[in-house]
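Single chain ahead, by itself, as structure tokens, in the form predicted on its own.
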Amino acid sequence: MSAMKEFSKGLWKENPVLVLMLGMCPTLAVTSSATNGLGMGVATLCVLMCSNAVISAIRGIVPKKIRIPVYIVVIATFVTIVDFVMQAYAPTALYEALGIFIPLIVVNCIVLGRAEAFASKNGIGKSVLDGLGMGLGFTLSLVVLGGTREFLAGGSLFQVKMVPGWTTDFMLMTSAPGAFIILGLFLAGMNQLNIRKAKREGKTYTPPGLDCRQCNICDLGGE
């Protein structure tokens, strides 16, 4: 697979949110605004790239039976660094809004899944591109979802009022049910686009399912 394909697959074909259905907890919890989505996405992107690079570099010296604890230690190290950097330099309102979800990147199935499914089996260059593509795909999904919810809630985008006459907020969009509704509409739209594309190519499109096809992390005794 070429470098461009390694990078671009996470943006659409294997988008972690809209296709692989990973990282649903932060996706639904922090996307009440585009700013929150951007902050969470960038934090995850940095951890993905750095952890993928290190795990790829040490893959040859880590015994298979203890690889998962080692991966978690590597990921936790970069999550701690990102947490400290955000605490020092990110706007206080953003850091407080993301709250516990920054430390919880340690157990985010996107990060751990890419470490096991890709970085542990490929070179550093490809692993960095994989982390960058998946991170950008995750970030874009969160920003679009957060921006849509923010606009529908109060007519604003990135905390800038786009519709001055919008004086009454639509509170459903800032709540958990609103997140499920908007994400469901996004998934339906993406599936429809994929169905049309498959028909044009004379193929049958099967929507992605909630299973473990994309991650072997539970196979602790696997080869």
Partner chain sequence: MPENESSPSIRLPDPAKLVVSNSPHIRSGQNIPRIMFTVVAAMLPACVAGVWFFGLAALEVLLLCTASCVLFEELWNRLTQRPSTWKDGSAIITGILLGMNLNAGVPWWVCLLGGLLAIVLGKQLFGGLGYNPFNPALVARVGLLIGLPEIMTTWNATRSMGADVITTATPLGMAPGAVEIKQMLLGNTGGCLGETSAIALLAGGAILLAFKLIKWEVPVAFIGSVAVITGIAHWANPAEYHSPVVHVLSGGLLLGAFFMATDMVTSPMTRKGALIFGLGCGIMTSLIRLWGSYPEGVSFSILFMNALTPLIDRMTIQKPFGYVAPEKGKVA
Contents of the next structure:
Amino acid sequence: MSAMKEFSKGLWKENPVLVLMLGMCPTLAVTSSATNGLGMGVATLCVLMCSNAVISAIRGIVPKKIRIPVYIVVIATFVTIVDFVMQAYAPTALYEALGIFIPLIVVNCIVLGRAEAFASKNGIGKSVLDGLGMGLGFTLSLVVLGGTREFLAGGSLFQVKMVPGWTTDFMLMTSAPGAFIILGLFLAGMNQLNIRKAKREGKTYTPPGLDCRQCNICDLGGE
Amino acid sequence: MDTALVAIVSTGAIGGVLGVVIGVVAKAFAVETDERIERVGELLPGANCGGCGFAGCADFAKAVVGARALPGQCPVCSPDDVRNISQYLGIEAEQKEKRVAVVRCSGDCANTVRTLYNGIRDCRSAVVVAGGAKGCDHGCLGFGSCANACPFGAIEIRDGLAVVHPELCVGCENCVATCPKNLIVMVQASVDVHVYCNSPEKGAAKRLVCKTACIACRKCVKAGEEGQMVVDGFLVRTNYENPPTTDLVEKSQCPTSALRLASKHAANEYQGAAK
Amino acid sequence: MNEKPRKFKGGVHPDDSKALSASKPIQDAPLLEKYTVIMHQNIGAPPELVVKKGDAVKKGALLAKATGFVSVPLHAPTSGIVSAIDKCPGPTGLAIPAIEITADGSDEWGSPFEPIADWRQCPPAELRQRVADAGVVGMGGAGFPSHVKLSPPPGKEIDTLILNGAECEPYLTADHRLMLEQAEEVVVGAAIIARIIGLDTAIIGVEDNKPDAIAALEAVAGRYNVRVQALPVNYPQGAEKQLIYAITGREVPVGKLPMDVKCVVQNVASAVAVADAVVRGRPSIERVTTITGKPVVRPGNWRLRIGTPIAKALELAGGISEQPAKLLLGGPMMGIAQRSLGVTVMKNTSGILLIAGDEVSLYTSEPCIRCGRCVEVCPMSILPATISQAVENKRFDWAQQLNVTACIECGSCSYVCPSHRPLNQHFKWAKVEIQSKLRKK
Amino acid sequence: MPENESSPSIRLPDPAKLVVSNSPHIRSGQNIPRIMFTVVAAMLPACVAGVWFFGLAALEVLLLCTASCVLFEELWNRLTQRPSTWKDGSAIITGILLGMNLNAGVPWWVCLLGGLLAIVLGKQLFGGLGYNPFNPALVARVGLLIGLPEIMTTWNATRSMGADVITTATPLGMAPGAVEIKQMLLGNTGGCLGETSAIALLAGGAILLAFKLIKWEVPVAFIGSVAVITGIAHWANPAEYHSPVVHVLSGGLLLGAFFMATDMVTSPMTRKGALIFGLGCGIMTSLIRLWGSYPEGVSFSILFMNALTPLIDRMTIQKPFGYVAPEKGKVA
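Next block, the form predicted in complex with the partner chain, ref. the form predicted on its own:
Up next: the whole complex, starting with the chain shown before.
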């Protein structure tokens, strides 16, 4: 697989939020505005790249049995660093808005998941590219989600009013239900696009990891 | 530099203590697992169709490793898959012939008498009402119960008739039991000549309701070699023990086109063939 | 009418349309050239043929003999030649074996047994044997052999005999005319059946929209110690379990028979057949059938021989004035839609009904809006909407848990459903699937 | 051996044109549009009262909401390539209900947004009529209430209050004792345009009950439990809590109890279930009104009980006629 593919799969095909559905907790919590989404995304991106690099580097020497604690320590270290950096240099409003969700990157499924599924099996270069791609995919999704919510709530983007006459804020969009509604609509749209694409190619679309044939819980089978 | 020192020492100490705990726990709760099961499971196609008789691929893998089943029992495995699994487990790979489903009916809407039916579009439900509202009591109803049961999309409902695509069929047999008219049989994939009719009625009665019924004229029996086609009441069937070659269809000039090649039937080449 | 009947839960009040034929006296059908007697007319084992092609038979002669306890014999509807033994379209639409008799025109009786004039002295076992020999089945619908119902296993005590004259199905008036014109036979039949099961009384349940039939029955009932019970009009009043509840207040447990609550239920037409068999020594070879429906030119009630083709029966009624959408054997609520005119009258054919296109357009089923009407009207108190959704998702196990097997297929739920859902078909399907699953075990 | 020949003068059915289907072969003639348009008729008195008291603005809101619901229903069906369904009347009901749940003075775009929320979010995303777990009109109302609290809690004054009064409070927002019962019965108070007139709502409820379109258990249990709980509170502390009469007549209680809690799709099917549903709605409403942070709780409580409906349906599965309990130790 080419380096480009490692990088680009996280952006669309295996987008962590919209396809793999990882990291739902920060996604729902911090996307009330595009800025928050961007901050959270960049923070995760940094952690993801660094931890992927380190875990890939030490993959040969970590015993299989204690790999999870080791990964956690590595990830926690970078999260702590990012936390300090953001506290020092990021706008206070942003840092406060993200709040507990920065330390919580430690247990973000995307970071741990990529470490376990990818970095622990691949070389450093590939792992960094994977981390970069996944992180960018995450950031993009969060910015788009946050941007959509921000725009629908008050017609602004990155705190800049886009629609001049829009005076009444539609607060449903910035509150928790809005997060679920918009995320759900995005997921539906994403599935629809993929289904259409698969249909054009004469295949049936099943999201990665959600192939019905792999699971016998229901007896629907097939599609 | 106190902070750095404290960080290093505390992290190191906690790591050491927890490492000991993990070591002890790993020893105390060690579970023997047979990694061969996992490996065999990976080699299996993962269709979970149940065609082998076990509850999914994982269960089958367990049975294969435990020598309770042979890899060849998996209907979906290609011969290569079977060879790989057998090689991995160090057992003899048995020869296995691919089997596919055949729906023994050629009566699509254009060629059969059908009654107007208003009700649930499912064969198993439709037979409750007037036997399915098809002129022929034994023919395919075309509501697609078998197609819904097929996990591989190998059955197409075309103009009120279920048609198997042999290249997609893996022989899991899921469709066989769903047909309320018992039209589906499993045959060797190498045989291409089939009689697409299963009605035991007299030829004249069949012709009244279906243009493509087998009327047991025996043209195919005479055209082929001895024993290749066998007569069964008012019906001729392929002898799957001694199958005829594909040129029989051409030679026999079946007057109703009930005698068909599965490959051409799937490709819809018999459309309007009935005279 | 000394007791007030109970009202069972649920039920519907469809437009009964009985006026089309209720005032038409029963007419005897003229002799036809050919009769086609369907072999399997009863629930249980099919009878075994005792004639072969070319045999000459007398009217009433045995054509096929019973092959077990739950099986009934068949008799020739007229004298003539067995001209064919072939397949004929059956009531379910599938072809089944049938015996074709070509009449010789003399219509000469050759009954296999003698009348029992003094049935009051005859031992019950002999009377029961006569009912079995005469081939009497439940003529109201299912065709369950009558003698089986009259043979409670040892230890089962019976204290009530109910004659079902409710005729709750819309359109049908055959039982109504029978009770009105042959009240004496109905009551005699009731008394004979009572004697067979060791009782000296019987109750005839009649829906109170037939006051003339009730009056006719009451005029003779006293002499035979039979009571006539008027019942409120509520479909399905004539369903066995609902009828028993209305008259005795007993609930037949799910999956059990009336004899488990000490009751025996017989249709009034079956009672007449029993009286015919005993008093006149005649086997069951004819029945009263209503031929009706808006497209029928002359709706009415006819005494038809078993084996009369539907086409001939419709000719008696003057044919049709417009193409019907459906041809039914039985009433509109539980009758079976036919797709050919080759079907012949059987022992349980209570009606031949033509439904005009405007009464029954092709409904398309829409999603359930959970209005709960089906739950309200279900006489068995099950949850039709929920079960139907379970079946739609092929969850037959769940349907079974929701007691789909208790369903009596009366069709009340489908009748009221504003979404026109095929509820009744869902339940039949579920029952078939549950049965086949049981058989596999 | 079919015998199809007949004498020429007698016409027989053509078997090729016979339809086979399962019994029953006659139907009651009920259908979804008929039910829906009867409900619309039952809502008319309250709508007329709303227009009478709040003026043409109320009519405008009602029409806009209905039009927007129908529009979004049709748009969605076009978008997803499904058959058009607005003619079945359910979108019209949702639209009118939504309008009745709004203040007469809301801007036009609120009606449009409400229609979007009701039809797309509340109904079609779940699969359309029959599959929606929540009452669509209430989804829209609550969505708007959370999203636009200022607009949704400003109440137009009625015409008779004088030209200089533009907005007013709902009776529930007033101090106990300042409320006129007679005006509440008529509907001459502040509130959503369809919820103020108790008499009109009761008339509509009577129509629904007469046509057997709703189960009486729901409104009776709902209103009854609110009356009882608020009655106890009022008896304990009349200075702080309104009397039960005010509680019953005010806010959206009557509208909710007769028109929204009784929605067939989102309420239980059995009578026992309906009783539990109504009681649950009543208790929740009382709790929110007496001690919650919102003055009104009808919509929240109905939505909450909507969510519980599948559970109530499971709980209240009725025993079939002739049911015998399985013997102990034996699996049924």
